[in-house]
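Next comes just one chain, in structure tokens: the form predicted alone.
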Amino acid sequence: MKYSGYHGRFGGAFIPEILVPTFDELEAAYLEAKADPAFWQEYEQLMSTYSCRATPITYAENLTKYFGGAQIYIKREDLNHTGAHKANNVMGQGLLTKRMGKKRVIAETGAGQHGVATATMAAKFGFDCTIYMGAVDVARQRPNVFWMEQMGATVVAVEDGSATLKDAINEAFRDWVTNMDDTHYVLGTACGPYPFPDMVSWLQSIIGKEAREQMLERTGQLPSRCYACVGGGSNAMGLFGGFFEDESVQLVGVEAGGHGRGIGQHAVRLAYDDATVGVAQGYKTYFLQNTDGQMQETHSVSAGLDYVGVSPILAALHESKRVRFEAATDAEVVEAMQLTVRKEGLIPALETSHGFAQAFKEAPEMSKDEIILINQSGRADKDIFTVADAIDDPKWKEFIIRKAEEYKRA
């Protein structure tokens, strides 16, 4: 390969020999597209007519007054088609798939947003589509599974391991090895072997490029801090990518603190010291693993952040201290989501709400002259079952019981 894909000591492409030609082909297509201004123009045109770009910035006036500190602004990636930032990456990879002449796409998904976005892209471009999803995530994200199947995708529930995102990724790679001649793997986050971390980050950088320009136009200044949740890292890399050169802007990534500290209780790779550096799923980064390199169980109320690894680019940014990493617990996340719904009428996804939770901790201690920007990477339509259960909503329980009884009678 022409480029090793390392960021500091993280990254690389640890792949079986049989996949090397496929990765060479993908790297060549990616680098060619990146060097071709016409590709980015086509990409922006597609996103502006199909997915509501440029997404707006919303001033959270009520939350700002409530906390009494920094001015709170929100980048509205939830307004993308399919309800999340995931559309940015998959539509760009769809254009690359066309360039490579492939007819089938596969993907992994945790929260289901990437799966829905990939199924949408496949329907638009006419590709066959298979989505791999952990059986646990299939159960807790049933609305997204429904829409993937309605758009013609085959959804495969993966029962191996913990039956979550890492296991779906493993199964997708097994498929790709068997079908690489006509299939492109639309990896959903900034992880995996090179060129995926770099390519996904590049496509998602449309978020940060827009946000920086919008903040200057709207407020005349850059935000003091930018917040984004971090699972694999694609939405964080998207937002942060617009501000890397602005040293005055603090970049804050927020991981899934779950039930709190302790192996199996969370999915925190960088904010805690439970993760160690290793190689798995084709790349080198921090993983939640034991001393033998076996992946540990993880937990998060949000399916999309429930992952053992993290982007190698973010791992390098963590070690260079360009990005500060924090963790928010399940309880803090649900509380932050409820507060945002009630104060602003916005419905951030449980993943996104991690960023809100940390911003809400810090905003009151900041000056009223300062600005913070939160990336609302997705909306919570998909989370209605999980949220209703978490807040123990009696009307929702009554509705579910009634529906179950109706189905039994039918």
Ligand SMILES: Cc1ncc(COP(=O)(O)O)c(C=O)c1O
Second form
Amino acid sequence: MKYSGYHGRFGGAFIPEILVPTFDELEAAYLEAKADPAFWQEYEQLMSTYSCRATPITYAENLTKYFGGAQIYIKREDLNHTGAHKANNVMGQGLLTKRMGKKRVIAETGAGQHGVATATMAAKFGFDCTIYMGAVDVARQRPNVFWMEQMGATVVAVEDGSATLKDAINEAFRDWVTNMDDTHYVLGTACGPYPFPDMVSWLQSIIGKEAREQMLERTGQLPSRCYACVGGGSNAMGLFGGFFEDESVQLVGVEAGGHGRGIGQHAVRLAYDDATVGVAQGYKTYFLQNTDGQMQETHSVSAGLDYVGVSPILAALHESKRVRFEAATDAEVVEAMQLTVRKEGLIPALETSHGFAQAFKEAPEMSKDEIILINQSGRADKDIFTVADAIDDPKWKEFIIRKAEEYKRA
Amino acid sequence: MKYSGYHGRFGGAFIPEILVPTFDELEAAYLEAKADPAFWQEYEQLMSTYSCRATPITYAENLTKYFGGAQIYIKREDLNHTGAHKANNVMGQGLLTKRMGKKRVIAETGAGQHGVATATMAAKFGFDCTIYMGAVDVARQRPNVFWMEQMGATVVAVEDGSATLKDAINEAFRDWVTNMDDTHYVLGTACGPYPFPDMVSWLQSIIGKEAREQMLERTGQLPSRCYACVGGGSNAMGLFGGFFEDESVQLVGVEAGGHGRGIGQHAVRLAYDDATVGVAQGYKTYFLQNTDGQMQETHSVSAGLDYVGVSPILAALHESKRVRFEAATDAEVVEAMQLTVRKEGLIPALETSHGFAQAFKEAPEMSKDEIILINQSGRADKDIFTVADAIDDPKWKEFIIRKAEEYKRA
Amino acid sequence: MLKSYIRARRQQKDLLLMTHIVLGYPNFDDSLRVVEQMVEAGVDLMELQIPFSEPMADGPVILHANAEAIKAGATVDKSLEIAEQITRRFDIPFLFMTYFNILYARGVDKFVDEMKSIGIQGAIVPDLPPEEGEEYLAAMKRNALSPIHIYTPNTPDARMRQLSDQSDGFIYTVARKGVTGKDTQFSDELGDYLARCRASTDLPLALGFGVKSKADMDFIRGHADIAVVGSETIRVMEREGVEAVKGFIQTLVA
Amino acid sequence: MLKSYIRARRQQKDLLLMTHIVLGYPNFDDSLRVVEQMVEAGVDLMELQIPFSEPMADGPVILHANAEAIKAGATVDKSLEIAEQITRRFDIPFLFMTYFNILYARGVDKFVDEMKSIGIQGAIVPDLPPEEGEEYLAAMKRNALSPIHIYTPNTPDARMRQLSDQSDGFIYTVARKGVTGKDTQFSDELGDYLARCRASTDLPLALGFGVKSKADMDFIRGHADIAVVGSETIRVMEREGVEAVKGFIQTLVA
Ligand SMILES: Cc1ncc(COP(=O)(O)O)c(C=O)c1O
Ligand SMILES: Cc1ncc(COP(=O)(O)O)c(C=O)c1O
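Pass me the form predicted together with the ligand as well; I've looked at the form predicted alone already.
Following is the full complex, with the preceding chain placed first.
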């Protein structure tokens, strides 16, 4: 590869030898696309006709009044086709896949959002598609599996390891080392070996580019703080990407605080001290691991943030202090989601709601002249099973039990 | 009221005397808003910052190739906030409610889409909100009820009559005749007493206005045919509204053919001969009724089209032959939905898929120079229970049964 | 003529009583028996409601009765038939109450002509404002039947006069907003409203919605000519059986 | 020195055999017993895999073994301890196979120094391309240990030479794309590939991925110096028990 893919001491490409030519090819395609204005144009065109870019910015008037501090604006990635920012990355990689002449895509998925987005892209581009998903996630995210299958994708339930996202990533790599000739691996976040973190961040930067322009046009000023949840880091990198040069803009990444501090209780790689630097899944970053370097179980109410590693670019931005990292606990997150639903009629995904939770902690202390911008990375209505469980809704349970009786009778 | 609200021999306002002043007030507010360019501006502004108007037009390249006839374009109302065109009407009526100084909204809902949209609007505008929903629908559409309740709406299960949409409408009127002073009834489709059919069609015409401009810009020509599903008729009126003056554009409304001809088997008011003219729910149109004038049971795989009446404006356009009406059966609709998902990665709602099914019947016979435009009124992912049942997916059933076991154990 | 009957009757009584039943609920035999009880108890006139599948202006009790009657097989033909038996047997005025689609489906002229021929004296069609009622009003006039319209607390004076012009027999004034069968607070405000009604028409006034006790009757006395008892008799019948209706009515008129 | 050992051994045998185990699977005692069986059966050198939670380049069999070993309590300390016992007891060269994070977590220098001190002669780290391996390669060199790199069918000639420059002991050539433990078609194409490998390096060649029968061994003979049997011995052990391993190996080298 032309570049090493390091950001500070993080990143790199720790890949099996057999993938070296594949990564060479991918890096070349990525760098070429990046240098070619026609690519970005085609990408924007696709996103504005197939999804609804530019996604709007919504002024959250009720929440602003409720907290009585900074003015709250929301970047609406939830309005994307398939319901999350994942669509940006996926459609961009779809164009790259076409450029590389490949005919098949594979992807990992945790919550299922990235799987649905990839299956959708594959249907649109006419690619074969296999999605790897931890067996635990397949069991709890059936609605997403259902749609992936409807799109024509093969969904493989990964039984190994903890049978969740990281295992799905390993399994996707195993597929790739066998089928790299005709297959592109559509990694779903700003993690993994170079050039993935850079490429995914670049594709997602469409969020921040739009947002910066929209904020200036709407309010005539830049936000004081931008908030985004951080799983792998792609939606955060996407939003922040529009504001790195603006020193006045504080960038805040919010990780999954789960039940609180202590390894196994959360998925906080940067805001807490439980993670250490390591190398896994092809890249160097902070991981939630033990002293031997074995990855540990993580926990979050939101499947999409429930991951052991984090974007190496964000790890570097953490060290350089350009981005501040915070954590929101499961309880705070569910509360923030419910408040947002009730006050604004917006349904942020549980992942997304981490960003809202942190913003809500800070907004009241800020001045009314200040503006904060939250990235609504996705909508929660596809995750109704998870949300209903998080809220512990008795009527929902009754409904499911009755529905099950119906199915058993039939 | 200033106008009688007739379109040909259809329409009118057959309302209880107690609502006469309320309708006077509503008509005045509607006519004033319609005459005031600032209203439409505010409406467009709201829809472009809270929802994602203008919604894009997607070229369905794969379907076009598959059928080998007319070029197929799709207007993407599914990308609206809350997932359907219902948002247009609801947000517009929200603005009118504010203008009239009312503090509470009520609505009927069948599938739940309009209920979710209204609850969302109420959260956004800070209105109290009660949604009437047939008990049968409450039982089968729990996900939508869940979200309405999360938004802070009260959902009332209507046990009377057939406990479906028409009974919910009756019940909403019963609420209204009690609480008209502070309450606006947000009727969900282009039906009901004048000015509702006109007002809802006007608000939904944002679809057709955008679409006409977008088609000219994209293709330099007008579509030969426009397709929309017809429940009450609001999304059809919305799309068609952009093309009434264009005589070359055939307008095709597609009703719910259910199991096929024969009263009780379908919800076809215009394309079949089973319906007759009558007066109910405050307006005169074709109804599926017996010779006594009692409304009859209807059937459709899609709750949103499963209704005894139809927009009086469409009834008039049927008689004047400006709009052609067709029916698609349940089986055709499910097939059209699955094909669209697989070929384009788009997930049309079951309602919506009626329009697709008819377009697919006609596209192959049309020339490659011709263009057809289908209104994708909504997305199906919120209706996963219905869709999974329509497809009879065994894995889904297993999932629900397992989930129910979990809940029972807990 | 309905109006003159009411005027005459009012010479003898300071408050008349109009009651209401849903034809065919729970069945046509019981309908007949209830009418009998009511007439024996001294009711002055009666509404016979022809059931409709979408009774938009009715509250839960009457709504339920409509649905059950249809479920039990009540048709418009049978309703007309029983109505004819009733008018033949009992010597008080009977009115139809129903929704417009029942008339429309049969043909408005035909329906009104049949009303005449079976001895019905007037009709209340709650979803038919006079603006939509041209054909109906003409047919009623032609048959010298009384079209009854409704005043409500939020009906402006001008419209009251307009409605009065299109009405005959009496004016049905509703005591409050809302559907049939809910409680009404009979208050001073109501008195003001009824004065307003009185000032706008020469026709007798019937007052309905929520009347259910002798106290209610006493309050109305002097304000209106006719008290209307609707849902409450259905409730009594459901709770205590057909035989209880007579006793209930008697407590009202005592 | 590994390379000279291999060269010397090749004077006596036309094909050497390298086997593989996952340390601690199913437990450390069994690991020791399997090594014993293998050595007794005539294995020439062995890979000892230190289990890692994310064995990205391994197929289902080895992956499962990794996970089970960790679940059963295998730590890096214990793996090093048992490795030391093994090198002390058995007189063939042993290599470590593991993923880079195991080295990185302990400190690369420290890990490599410990390898040396416990008598391990080299290492295969499949997720550490030489571009990322500076510190590791230096430590290996300082300790005179053999860093083994991998050739694959899609490795270009130039990169083969580059990898060879960074390697010592031998080159691990994989017979096909994919992960460990899947079938390989041993074909003419494979012969061409191995000729290309041979031309690019002076080091001995080991051929791995999918070797599981005497027929496979016969095919390899003449093309490579060492045959590698990985997943298949784990399968034999899982199916027939630890004691069966010796017999299986004997059928290969017969
Ligand atoms: C809606 C949403 N937001 C955020 C994330 C987290 O990913 P990332 O940190 O890459 O944005 C996910 C992952 O599934 C998601 O679905
Ligand atoms: C997605 C969608 N399309 C269409 C309809 C039918 O309504 P209308 O005919 O008013 O567009 C509904 C009603 O719920 C709907 O949800």
